[in-house]
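Presented below, as structure tokens, is a lone chain in the form predicted on its own.
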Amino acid sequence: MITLDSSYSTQTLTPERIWLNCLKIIKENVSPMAYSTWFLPIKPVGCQNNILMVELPGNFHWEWIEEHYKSLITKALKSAAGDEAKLEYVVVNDFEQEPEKTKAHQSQQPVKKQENSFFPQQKPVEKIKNSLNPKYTFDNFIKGEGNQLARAAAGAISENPGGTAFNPFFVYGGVGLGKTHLIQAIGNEILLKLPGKKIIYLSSDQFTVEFLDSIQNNKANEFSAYYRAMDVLILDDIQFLIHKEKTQEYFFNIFNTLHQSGKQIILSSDKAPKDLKGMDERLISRFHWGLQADIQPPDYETRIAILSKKANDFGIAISNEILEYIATNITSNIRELEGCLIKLLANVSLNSKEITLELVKKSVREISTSKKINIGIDIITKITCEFLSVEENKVRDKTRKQEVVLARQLSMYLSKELTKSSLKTIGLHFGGRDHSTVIHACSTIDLLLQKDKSFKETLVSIKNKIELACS
């Protein structure tokens, strides 16, 4: 127990009573969410020589308390136990399961970890590999009617990340319309203006892979702490978190921490939040906290501007007549416009051909008649299960029923054939299975195709349905 000096009080207080008095003061000075998240988990565990010892659930918790609430705790402790009282944190190690004591003296000097600390070694945030493509900038993002709102909001965010009403910033739209370009441009602009900011960009597939790796290596808390330490989190293709309940749960907690501390969250999706079926309703509600901005296919004038800019970047001299022909005949997305120019560039540089209207017509014809397929693992699984009359959620379970196993293996096989996803990513979509399971599934299907002609017909029928659905 702490015996208070005579100038403060003559009473003797238990650690529990002192900390309870501290909490009363703290509760009046923080939001209810901050109080329940950061202070209720703290437990008083003892006291000695005017030092109150409290237990924290992990290293990240300790660092957050020290960075954001040190002065408040100091004030509360002095009020509850006198000016001579000091605090000592007992941090329960998340990985070694051994506690570490860290004295939080009432001076203004930052708390330092001891060399023999049991704290887990986190990724050094000063050396973050943010994965931003430096080519994606605002300068080469062509503005038009279809992206006007999204572009304006992106500019405002880059000037004051986390300080606008656009948090989170949720960009959505079809394939090839520039979502990835825009959200990465925000990150690049922030780095240019505020080089000290900790920014990370990644796809939701990559986020899921890293999360499951952390689970397998007993480093889930370290994973969570790493992303909570960011100033700007940019997550692409958020729709790929659908049906990944555990990943969504961790992302939900990371989202809450970042948003509560005024850090910027930027998300992209091929659908509006309300259309993300299979996403946690709590997440969807949070996506609506900020701004949702859709990007529409570019209009004629924007297509001309994009073609002119891309042609200049590629070093191709193209007449207005040819630009107008391409813009008139390729209307669906920016990626196809760029694809047409790349075809022309290949013909000019590799075959020494001049750019004529006939050559352009041929390139446009090839692009416009080819199948525009954007196949994902989820749609492959859905159509395969429907075809085989198997409940889709069953293929993610551990059941060994023959019909379910076949549907799972066939879905894995088609995912490997029709997408660019890694074996590891494919396995994650089927209940977190590893790459060796996917290899086994593909080998099994290959054997069936060799032995059973009717099975080969089944496979072709499923592929046709998938390609038809995605064309």
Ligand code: ADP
Contents of the next structure:
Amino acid sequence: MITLDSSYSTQTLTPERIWLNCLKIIKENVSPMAYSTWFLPIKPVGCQNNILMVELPGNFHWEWIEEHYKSLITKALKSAAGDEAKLEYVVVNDFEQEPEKTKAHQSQQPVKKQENSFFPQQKPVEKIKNSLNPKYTFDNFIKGEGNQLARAAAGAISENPGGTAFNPFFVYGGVGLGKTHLIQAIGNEILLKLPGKKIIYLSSDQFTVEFLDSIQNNKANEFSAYYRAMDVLILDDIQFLIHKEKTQEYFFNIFNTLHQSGKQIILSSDKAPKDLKGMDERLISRFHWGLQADIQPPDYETRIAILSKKANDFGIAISNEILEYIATNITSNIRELEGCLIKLLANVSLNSKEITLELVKKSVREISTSKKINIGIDIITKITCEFLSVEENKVRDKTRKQEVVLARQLSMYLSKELTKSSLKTIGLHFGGRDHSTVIHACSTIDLLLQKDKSFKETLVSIKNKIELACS
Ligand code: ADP
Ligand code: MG
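Output block for the form predicted in complex with ligand ADP, input the form predicted on its own:
Whole complex next, starting from this chain.
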């Protein structure tokens, strides 16, 4: 209950004093947790003509207060500073900005300022970037034996997110089999049917990067609160959280909050939960709460159906003989089926070539030899460490022993050379090191390669082993 009398005047009170009086009232009306999360970070910064200016640490903070505590703050302010009192807010920053920008603004003037009576009606920026790619829909997802269960569950979830037994929904399977497509299609379908739902899609790598940025900027609470406020959280490639204990811990808490409040959680992984070695057991047990559905490589009929549909979408006419040739020779990966068609399309449109069986055979051969795009940082690290007889987990911790440092630097170097991962992502795989460490590792290895012929041979042998393992 709000009890303070309204004998205060903004002329006689400092902003700090007014805000303190507001806080007294607010404290009596909210839980201690809400008080310290949402109200303590607010700073009074000025007071003029019956207007109290307060600084909020971010847009998300503002949105939360606007949604949940607007009337409480209004009443508190009127009690603390009189009926005429108004509030002007200043939003300093938010954690979604580039880290450089965030730092740059911290000691400067606030970046956003909006004048209005009390809280403005219009949002300062559109906050929820769901990152869904609209091209992934149920319509263009071909059903087959291999994805039947996953597809059916995805449909049910999109009708009733959070309201089915499939929560969390855990989709797993090999690379290029349609996990990302399917889980994004759920998000897109929900957006279509229930446009008010707050949906976020992101890969676990992005999640980790955002989490670490938030820690650096002292915004970990805000980070958590942001994800906890979602109706649907879609996290792709959860295997990237392996060995990232701190990120897993925050994810665990977000998971619990969402699950308890009936919000939908959708996850994908390259392995079944039980095979996620290095993932917190508590998380693994929670992954079992809902439905786990695997996606298997498509059978022959599904491959033909996918090829026909995609050829049609690309606007290229292909004979049955050629479709059958591709479906017989590319068997394990839908991305490769698609890649083959794109190669044919390029030949037809850029080189004005006809699609002959010869041309198709060449494209299929090229796809098989370019399989190294599937090489991942983990397998690089595993093989490099085996080769140098170094324990794999040592390269992720702080050990500075010479042979461990060499294995770490070589793994980083090869990850840069053989994968498309960014320096930041590579650094994260090695115990959360930053990109400058990766740059340093690469230049050290470059120097060694120039100086030492036998080292070069070692590197070539490791590289061959990796490519063999991934072919
Ligand atoms: P994953 O996430 O399992 O590695 P993706 O979802 O990225 O695989 O799928 C790879 C490509 O194959 C994408 O372009 C996707 O649209 C396509 N694809 C996968 N499964 C299907 C399917 N069942 N029907 C149509 N296209 C598919
Ligand atoms: Mg994917």
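This is a predicted model, so every value here is computed, not measured. Note that the rigid core is defined as the largest set of C-alphas that superpose within 1.5 Å between two forms. Positions refer to the first chain, counted from 1.
- prompt: Aligning on the rigid core, do we see the C-alpha of L459 shift 2 angstroms or more between these two forms?
  reply: No; that C-alpha moves by less than 2 Å between these two forms.
- prompt: On a core-based superposition, does D446 travel 2 Å or more at its Cα between these two forms?
  reply: Moves: no, less than 2 Å.
task: Please check if D294 moves between these two forms, taking a CA shift of 2 Å or more relative to the superposed core as movement.
output: After core superposition, the displacement of the D294 C-alpha between these two forms stays below 2 Å, so no.
task: For L359, give the CA shift between these two forms in Å, the superposition being done on the rigid core.
output: Value for L359 between these two forms: 2.4 Å of C-alpha shift.
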